[in-house]
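There is one chain below, alone, in structure tokens, taken in the form predicted alone.
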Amino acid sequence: MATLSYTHRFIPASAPGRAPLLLLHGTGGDENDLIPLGQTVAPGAALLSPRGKVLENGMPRFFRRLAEGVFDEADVKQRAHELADFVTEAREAYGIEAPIALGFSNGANIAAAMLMLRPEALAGAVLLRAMVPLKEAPAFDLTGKRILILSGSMDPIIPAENAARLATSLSTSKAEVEHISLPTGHGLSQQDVTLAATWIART
């Protein structure tokens, strides 16, 4: 395992032709959290799974928040650039292509911020329970990138309007966005897994 700027796990590809996944955990997760999900939705793909550097009451996150749903946007920007730099390091160290981000909650939000600030770092993204990470993002171009957003219609943390606004913002920036709202809350369901696997298989 290479020594890079984030504590991480890397699992090499065992099947040719699959895009690598960048696994981005939610609050309180770590580099092991989404490995089983990654292996389920993209069997044989290379998996790159970093641990968020920010601690909230001892729980790893990818950026600071001021309250539930209220982000420290200066920190969001700094951490998105840091994470994009890590992806560049990892691509060189492990010889992989630009990955598809597979992020949950806080991990989905940092992936969305990377798409806005460093779009070249990602080939696309599966955003599970994501919300708008930046109130005012610079102009960005996502031409050719595919993005799947899976929201929960009963999610107590993310208003439906917020998730819809994120989808619109990414679409306006020329990404090919598929936004599906599932009859569930903030946690993941089997439907999330099935839809993500089907979408990734088409990529």
The other form holds:
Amino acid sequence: MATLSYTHRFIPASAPGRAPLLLLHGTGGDENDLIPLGQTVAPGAALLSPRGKVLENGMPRFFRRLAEGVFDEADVKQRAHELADFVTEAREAYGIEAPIALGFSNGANIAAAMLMLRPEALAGAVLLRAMVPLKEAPAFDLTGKRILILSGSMDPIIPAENAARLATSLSTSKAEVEHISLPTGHGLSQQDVTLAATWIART
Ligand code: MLT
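Here we have the form predicted alone; I need the corresponding form predicted in complex with D-malate (MLT).
Below is the entire complex, every chain and molecule, led by the chain shown above.
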């Protein structure tokens, strides 16, 4: 494993022609968490999996929050740039194309912030239980990028209105957005896995 600016795991591709995935864990996760999910939804794809650098009571995250669902937006911005810079470093070190982000919860939120601030860093994104990461984002252009948002209609952390606002903001910025609300809570369900796999296979 190369020494890069984030602690991470990298698993090289074992099947040709699949876009690499950038795996972004939720609060309290680490670089190992989403590897099995990545292998299930994109068999044979290269997997790049960093560990969030912010610690909240010892739990890794990708940016600071002031309370549940209330973000330190200056930190969101700084960390989105830092993570996009890591993607650039890793692409050079491992010789991979721009990845599709596969993020869960806090990881989905930093992926959404990267789409808004550094769209060139990602080829597309699967956002699992994401919310609007920034109240005000500069204008951004997501032409040619596909984004899948999977929300839970019973998610106690993310109001349906918030996830809908994220979908609108990304599609207004010209991404091809698919937003599906599943009859579940904040945790992932088998349907998330099936829908993400089907969507990635179409990439
Ligand atoms: C966040 O802080 O990004 C969201 O509240 C989701 C979470 O990580 O719990």
